[in-house]
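Here's a solo chain for you in structure tokens, the form predicted alone.
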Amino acid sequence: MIVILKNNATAQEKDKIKSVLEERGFIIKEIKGQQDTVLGAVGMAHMDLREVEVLPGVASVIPISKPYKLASRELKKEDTVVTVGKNKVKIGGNRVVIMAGPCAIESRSQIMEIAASVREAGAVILRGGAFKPRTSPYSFQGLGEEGLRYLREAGDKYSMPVCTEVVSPRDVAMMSNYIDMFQIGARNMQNFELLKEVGKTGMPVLLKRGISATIEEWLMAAEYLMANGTDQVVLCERGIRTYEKATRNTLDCSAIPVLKKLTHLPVIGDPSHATGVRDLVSPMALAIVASGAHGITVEVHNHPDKALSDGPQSLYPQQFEKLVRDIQALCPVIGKSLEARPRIIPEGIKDDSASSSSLSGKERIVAFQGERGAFSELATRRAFGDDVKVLPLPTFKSCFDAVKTGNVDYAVLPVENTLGGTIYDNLDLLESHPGITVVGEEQVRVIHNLIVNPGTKIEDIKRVYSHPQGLAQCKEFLEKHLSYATPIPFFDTAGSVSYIKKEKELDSAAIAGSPAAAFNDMEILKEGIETNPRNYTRFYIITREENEKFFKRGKKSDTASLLFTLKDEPGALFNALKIIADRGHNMSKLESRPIQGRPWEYSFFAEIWFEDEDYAHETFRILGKETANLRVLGVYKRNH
């Protein structure tokens, strides 16, 4: 049973309530959300409903339909984001996580020069067989405890957490001495003891699915994990045996959607189990992110000929390569971005940062413009994470003061649309605030939804609240359906989806992104509603300069944003442009701006694309000779 708690529920109601159904034998696990606090209730035991009902400091009581109480929806609406290994690496969320390595670990140089060719590439979990569970009893059958050492050594060195396949009960606890995520092979997906002895550890577990196996049994596997003390559990869809014999297994791209109906954990893809053939693994891997799955995990090997498992369905370096530069390009258009890889740490050197949450000791805090559910809160969990802390705030200017007064550490804002252009306002902020700087960009692809209170009905909308941008770009959508409704401008999207809830107006929509719809707890009654799906808006990422080392630590810088105003002699804007391309340079963006109280005389901002950050460095020395002022007002890695 779920158990929602009022909110006004004391600490005391609730370690009652607690009480009361573990002694009636159930087990308990508290879920905090974004405005109620649950407790699940699940187990063999028994009880009526009524008898929770009345228990001061409760709210509800709902029962779980489905035979996987843990694991279902029904018991926690949000997502589960699983982190992984002392490097926090998330998966769950709008990210998308690259897992890699090879099918078995064969030697320590083997798993050392596969591990730096996939984390370069991009990986940001190192995966690879120490126990390798085989059809035939005369195959390889991994290094054991021997290719674990090999693993961890080369985790450590390329700070990547590390995952392997786990076959017997009896190796789980010296397993969990030397790896950060367990994982469950399709063979063992209902080998209940394994399940029991791996749940007890609490750690990550990565579940394949059972080679024959239904979305609900391979559900009730989970279950047997987090009933045990895991609530890690990332599920992997690695294909299923059918009677097709053109690929190993048949990949079943339609259990991705399904499983995030039905379950808040996370789920993966294996394309290289899933087809056998390397040449299909790429295809594949794209449908699988395509399908709505938070991640991947690639078979990769440096010399696939000579492996001694699966190497026919494992992907050359450069192969891997490409497909991370596949999936990057893909992320935007499906509304995800990549996992960030974790920054190495040379020995000797101490982490500074203190955390990937913190900022010199003390909690991150990022601001933004708009309401909570805002696009612009989706772009800032993309660049931090899920579990950083904002600030909403009403104005640009009230971002850019908190940054400058130190009320908060960054500040994500929207510098340009591809529909509507730039955001001019951010640009004049940036010139008018010295001692702020640019150290990052993130893109968000805008897909607007009709927003509602639940139960409204279409024919029952009288009037549609967002922004002007917002109505504008769903201009064809609502002169179709909804040309008898009212358009009422509203200054921010997220925040007309808050509005028609609190004033309970159920005659009236709201045009917003489903974060908003999420956090509202609203009802999205059409999804992509606006006319051209290429819409994109670009964020830059601000903080004052003195901070700008925690947040590039370990980045390799490739753009600048530049603003200059020029000498009063012709050509001047010609001589200028030729030094940065004489240099090699590509100018992605260049746009004038009016100079406050100087009538007729105009700034010049510039983004210019570089391969060396000194070579670039010192093509701003030249040009700032040639101008009459240059300002760089950041160099950043660009997130294209």
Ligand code: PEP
The other form holds:
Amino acid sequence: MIVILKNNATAQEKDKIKSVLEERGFIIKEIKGQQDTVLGAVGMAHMDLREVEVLPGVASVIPISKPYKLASRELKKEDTVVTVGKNKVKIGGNRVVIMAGPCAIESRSQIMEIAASVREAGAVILRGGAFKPRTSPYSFQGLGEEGLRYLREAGDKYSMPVCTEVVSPRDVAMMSNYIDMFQIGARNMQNFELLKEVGKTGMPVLLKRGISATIEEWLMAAEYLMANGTDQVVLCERGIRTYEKATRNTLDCSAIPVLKKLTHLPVIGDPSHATGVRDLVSPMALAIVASGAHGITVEVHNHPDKALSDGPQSLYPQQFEKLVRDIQALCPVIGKSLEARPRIIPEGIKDDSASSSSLSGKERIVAFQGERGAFSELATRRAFGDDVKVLPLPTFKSCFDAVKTGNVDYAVLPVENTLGGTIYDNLDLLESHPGITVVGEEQVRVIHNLIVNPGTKIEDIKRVYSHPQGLAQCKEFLEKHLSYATPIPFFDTAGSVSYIKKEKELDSAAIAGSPAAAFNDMEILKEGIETNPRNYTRFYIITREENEKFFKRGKKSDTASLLFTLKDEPGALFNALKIIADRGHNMSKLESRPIQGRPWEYSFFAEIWFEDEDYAHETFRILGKETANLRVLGVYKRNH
Ligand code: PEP
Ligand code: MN
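Just the form predicted alone so far, so send over the form predicted in complex with ligand PEP.
All chains and molecules follow, beginning with the one already shown.
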């Protein structure tokens, strides 16, 4: 059962509820949501729900209808994000995680070489089997503990947590000294003794789907792991046995969206074992990501023809590199981003943080404009990770001020929308805030939803609130389905959701992103109602100049944002642009802005791409001489 606590329940009341349930034989899991705290009570015990409902501090009690309890979405609405290894690679939420490596660890040099190449291409977790459950007892069975040592060494050298398959309960303790994530293979999905032993470690587990397991059986296997002590479970669709012979197994992509409804656990896919054929791996990997999975695990080998296992399905390193680039291109379309690679810490240097964007030691605070659940918050979390501390502020100016005074370390601000164009306010604010610099960018696909108070039906809606852009971008949907409702412009999209909630407007709807619905516990009546789905917003990450080096540590810049004014002479703009062209820079953006208080005079805002930062600085120096005034607003790594 799920016990929802009252908002004002005291710690003593909560402890009392827990002890009453524990005395009756329940296992209790406390889950802190964004809005409320719930206690999940699971186990073989039985209790009349009414006995729990009357306990002080209890708001309501809901039975869990599914046979899997801890794994079920009924118990926990928010997505679980699993954290792997000391590099803290995260699986879940809006990320796409790429796990790669050979089927089996064959030698030290083999795993080292493959680790170097997959890391370079963009993998964030290293896979490789040391204990191989082979169909034939005469096939290579793996290097065992020796293989684990090589895997650990490769993971440490290239800053990747490592994941490997466990086949026997007696190996669990030994393996936990070497690895960051256990893999339970398809053949062992229902090896309950193994699940219990691995669950007890509390470590992250990649649970592959059994060769002929139903989704419910698979979730029951996850329940075994969770009931025994780990909440860090990632499910992996790897193809199921069907009558089809053209592929090794049949990839069940539809399991991915089905699981996302049934469970809060992250789901990834394995296109290698699903197909068994190298040429099919990349297309199916893209299908897995497009289906909404949180990542993929792929077999890559430096010499697939000589591989001791699964050579025919292993990608060549170059094929893998191309696949990562394709996934990166796909990510914004589905509203996600690739999980960033952890930094490689040179030997002998003490790491002060697992994140490349940390201000040494202290917790980072990042401001954005709008309310909780806004698209700007989505961009912020994508750039800094889900656990970043955010500060929502009412205006763009207040974000700049907070950065300037040091109240926050960074701010994430929209600068351009593919339909609405440039957001000039933020460029003007950059111009009027010397000392503040752009250190990065992020992009978010704007997917609008029709959001209502739970229970409101489309025919009840009399008013639709949203930012004017939100209303304009959903015009076709509104004309077709809600022509009788009055559109009401509001100061921001997420704010319109919290407003109709606060005012309990049961005959109104709001248009905003899905995080705004989740944060406010509201219902999405219709998803993706924007007229044009190719709707992206680009954000700048700004900070004070002295913080610049913390954000950019280890990142190679390739883009600059510039603001310049021209000398009043013929050909001035041409001459400035000629310098950029002659020095081989690609100019990706050029806009003119009227200069405040100087009628008919303009400044120019440009973005240019470069390969070498020193060379680009030389360009800025030359350009500085040719123009009346030049400000480099920021030099950063492109993300689009
Ligand atoms: C593997 O990942 O190497 C493996 C053996 O996978 P599965 O258990 O899915 O067959
Ligand atoms: Mn394999």
